[in-house]
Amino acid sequence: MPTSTAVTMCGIIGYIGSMNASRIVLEGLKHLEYRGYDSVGFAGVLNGSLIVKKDVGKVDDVHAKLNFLEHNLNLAIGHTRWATHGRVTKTNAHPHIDCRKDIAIVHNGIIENYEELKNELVSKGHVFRSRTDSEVVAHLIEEEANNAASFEEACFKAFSRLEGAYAILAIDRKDYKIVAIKKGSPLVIGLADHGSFAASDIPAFINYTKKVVYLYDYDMVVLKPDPVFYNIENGNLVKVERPIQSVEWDAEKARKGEFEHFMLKEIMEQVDTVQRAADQDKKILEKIANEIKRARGIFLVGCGSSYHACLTASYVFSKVAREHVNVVLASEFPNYEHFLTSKTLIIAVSQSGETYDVLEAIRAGKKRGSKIISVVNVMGSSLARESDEFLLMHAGPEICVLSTKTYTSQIALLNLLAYTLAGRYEEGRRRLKYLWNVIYYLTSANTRNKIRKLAEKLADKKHIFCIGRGLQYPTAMEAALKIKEASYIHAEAFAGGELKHGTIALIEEGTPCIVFVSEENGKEILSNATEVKSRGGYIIGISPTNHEVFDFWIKVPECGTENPIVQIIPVQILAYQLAVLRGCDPDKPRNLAKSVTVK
């Protein structure tokens, strides 16, 4: 991929109907800002003219400067951008328009053959304003419109030439419609009595409707008073029917309410979300358990926090069900493709169900005939649809870029699956239900205030280390990730037994080290903590009991195989408070986006 390409992981929304599209799109962009927040843009049609407003910055800042609500429109599209390559500039911000200023598009994804298309269009006289791959779509629609009977036909011809992953919304100042397309990037349609929506995620329009249509790859939708659904996979514009479904989430769950940040709100919600994760259909769990028993080679795959949940689950599967499970980062999984057979089982874990590397991993398996089970939070996601079976976390919308409640939901659900595999479903469910009181205590004001005192001690530190053994090792990995993501303090996790193999050389006077202790590994990990302290380390213990080696102790009751769920919560709170003390935005960390849907 040429380095000049602006690869984006973004949020898009469009609305057409009788209500104020300007306000609906602005509200939708705010709900989608977790998907990208380095620039934002808006386009609509007023009296046959195209209005485009865009600039660098977060939604509220750009709105304050440009006033997206200047006009009351009935048709508008919007885009909030996160660029992984290419400069963050007003010119590169979406929407992008054609030469004639008739057409505007917003795009999430990557056009892999953009350079070839751009060269062709330039040779035909098109003038490009940005350095993005996305702009080629607007010019391509303009070119195809010269020989098309309608705007949707021009879009169809243009979309048919695109290679890569994309969700696109396109409008023409002369037509009262929005044309949408999905391939490999998330896009969902919302239907209400007053109009229709298209957006990257349901929270963008949950205030207005719970009726949704989940699109398949190559679905093209013409949004107008009566939306029309097509599929163009075979090179033809084929009309299709797509079922209307109702979402469980309500608008309140997508709001911050009394909380200053979504991150804290979602940490607090774990009192309920772990319980909801435990409320799984026993028959479905038993069916999946039987698939595990029949399989010859089982892989757990995920990215980021989901990978840490997979690693945790591999320990629980071993301890509880005596089952060996391979754990592989989704981005590395295609390297294992030659091992896969029709007897292989892949369990893919993803909050969004749209993560590019996870989808590529399961597709590598499907090519070899492998069975796919997924653990997801979003009904109708690409991962859920492409799986043979799936389990829903039921965590509700997670708006903060950082995973908190969905991480513990993943562990809860995978633990329950392990207990079901061992023929101990009721015990597994009972153990999860017991956690209600523990999580309530850990998220209480008293505990949060105590952790804030720790955050004040650590806010100026350059490095923080986290150590654990057994189930506490992936917990340490997740803890380090949360601290890095939220506060930008360098944090690193190690298995306790690895300290002597080089890591201990990093310990200096006052270096903070978070030590995760359980009854199972207490003696060994406390010995490791003593080694760190003897070299000047500041020891923070997360443990059911206090120990002499601790300089600061956070009490977390012993919960056995559920320790990874409860022990991570104090560090989630610590990461949040470190972010606030250091002036960071915990909901929107720099350079990060909620769901990575491109390479």
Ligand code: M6R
Contents of the next structure:
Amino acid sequence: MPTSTAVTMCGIIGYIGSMNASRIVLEGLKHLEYRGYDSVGFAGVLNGSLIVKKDVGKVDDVHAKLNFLEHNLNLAIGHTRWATHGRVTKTNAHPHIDCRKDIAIVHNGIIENYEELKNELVSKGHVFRSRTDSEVVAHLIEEEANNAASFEEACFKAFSRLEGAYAILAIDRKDYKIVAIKKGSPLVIGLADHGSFAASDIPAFINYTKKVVYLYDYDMVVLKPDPVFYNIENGNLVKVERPIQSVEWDAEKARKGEFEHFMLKEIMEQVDTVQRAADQDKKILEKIANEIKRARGIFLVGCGSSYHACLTASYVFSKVAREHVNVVLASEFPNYEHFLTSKTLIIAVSQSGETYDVLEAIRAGKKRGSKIISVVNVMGSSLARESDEFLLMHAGPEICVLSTKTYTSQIALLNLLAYTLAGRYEEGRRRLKYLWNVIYYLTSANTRNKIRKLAEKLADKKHIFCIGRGLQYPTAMEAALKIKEASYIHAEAFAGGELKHGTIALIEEGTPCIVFVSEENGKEILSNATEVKSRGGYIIGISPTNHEVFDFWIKVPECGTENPIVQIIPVQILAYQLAVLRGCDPDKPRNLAKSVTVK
Ligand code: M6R
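Same protein, the form predicted together with the ligand this time rather than the form predicted on its own?
Whole complex next, starting from this chain.
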């Protein structure tokens, strides 16, 4: 099977039961929009006929145009798209249907052998409408139905021929059921008294039930009010039992509440989420600490913000536990494959637990017998499943595409691990518990209003630089990423010491430079700030104390190894306010999606 899977990052939802399926699917799609938001579609069955509505745009816009609530249905499926295969057009939007308009499917993933299947189906007379790989699934089920006793048998035969990664929901206008399959893309089942759900993520149906079933790859589920679970991995339709689990957070967590955006809500939640990250089972941490001690070669891997958390952790592991760990971007990890053995330990850090590059990295390690430990926020995610041991952040759902609360949770958890490794678990925990007050102050209306004034000064800038040394260097990198993603202002981070090796050439009159200062490296970084200022730079100090070099000062109390948790918070707020002032949607930045399941 090809290893170069490129997977679309979309959201799918289906419901069957006695409640209004149209409304449930519409609500679900809105909750899944963080996964993709270039086009949206809906299909259901009314009096034995298939209804399909789809178009380019966000859920609210397409619903306003097509009215997904026109009919009160008992069975419906929906899809919100982030295109990688086939342009953003109405025809390419899901659901896709077969030639006879009997079958509709929604798909998250990519069918790698679609060209081969499509050629075969075209030669048999099937007519394709879209340029997507997904449409092949609808025609394949149609074709297999010619030799199958039931819709589920046709689906089973069709799914058995697919290569790649997929979570698919299929319906047939003649059958009261949804057939679902998962391989490589996330899909979770929800169970309620009035019916059942299948969705890419729990927030899609958390308003209705907390009872969920996490699927395994190749699980095929026939969703009737009472679902039946099968696994088809070995080419047979084998009935299986899957445990029903209870979600630990509630519907409120997946709502914006009084906040205008999820980003602000999630920034504010850090008062609690850091505390929850600190509430880890000491025995599990000690067990992992022993694995670290035993290992020969430790790698921390992640992407984006999670990578910045890994980099931060490498400094803390060195400082607190005198342990050397390698930090590698998950996408670059294949270059280190030659060093992997059965004694290697890979610590993979990922909010979603579904990031393609991270999964590929750990799979490379597994092939060589390496041990895998992961730090994830999503229970039941592929990464948690495929790890020998995993630690949960307990941050609750993060809906905004930008990582905020999960970033600080990752650092909190990794810090605690470093302290445990040094035999100082209690101290590590105490240090995190102390942060409650600090984060409360940093997220208060006072601090936010102050940062708003800064945002007004910076909103028209073209570039912002961020500098730090030691633990403040990865914080500067994360700060630059937040500003870029939220406001589309170009931002770049540098280690303070690197400035004079080239970057200082970019500083002009008024160029903003955010300087992260700690007690440990205050002297050196302030000297770098002075160098920037003398070339006209506008200096924003994130520091425990004020300094004459600062043009703008944001006070952040000194927290030692926990500085990376508290110092990023003002910049998260700044990035948020810049986005709002510049008319950007901070929850759904252009071209991005929450789980990056593409190579
Ligand atoms: O789910 P993961 O933590 O694996 O995601 C990794 C990155 O895609 C993620 O951190 C991304 O960089 C965010 N947009 C950062 O805000």
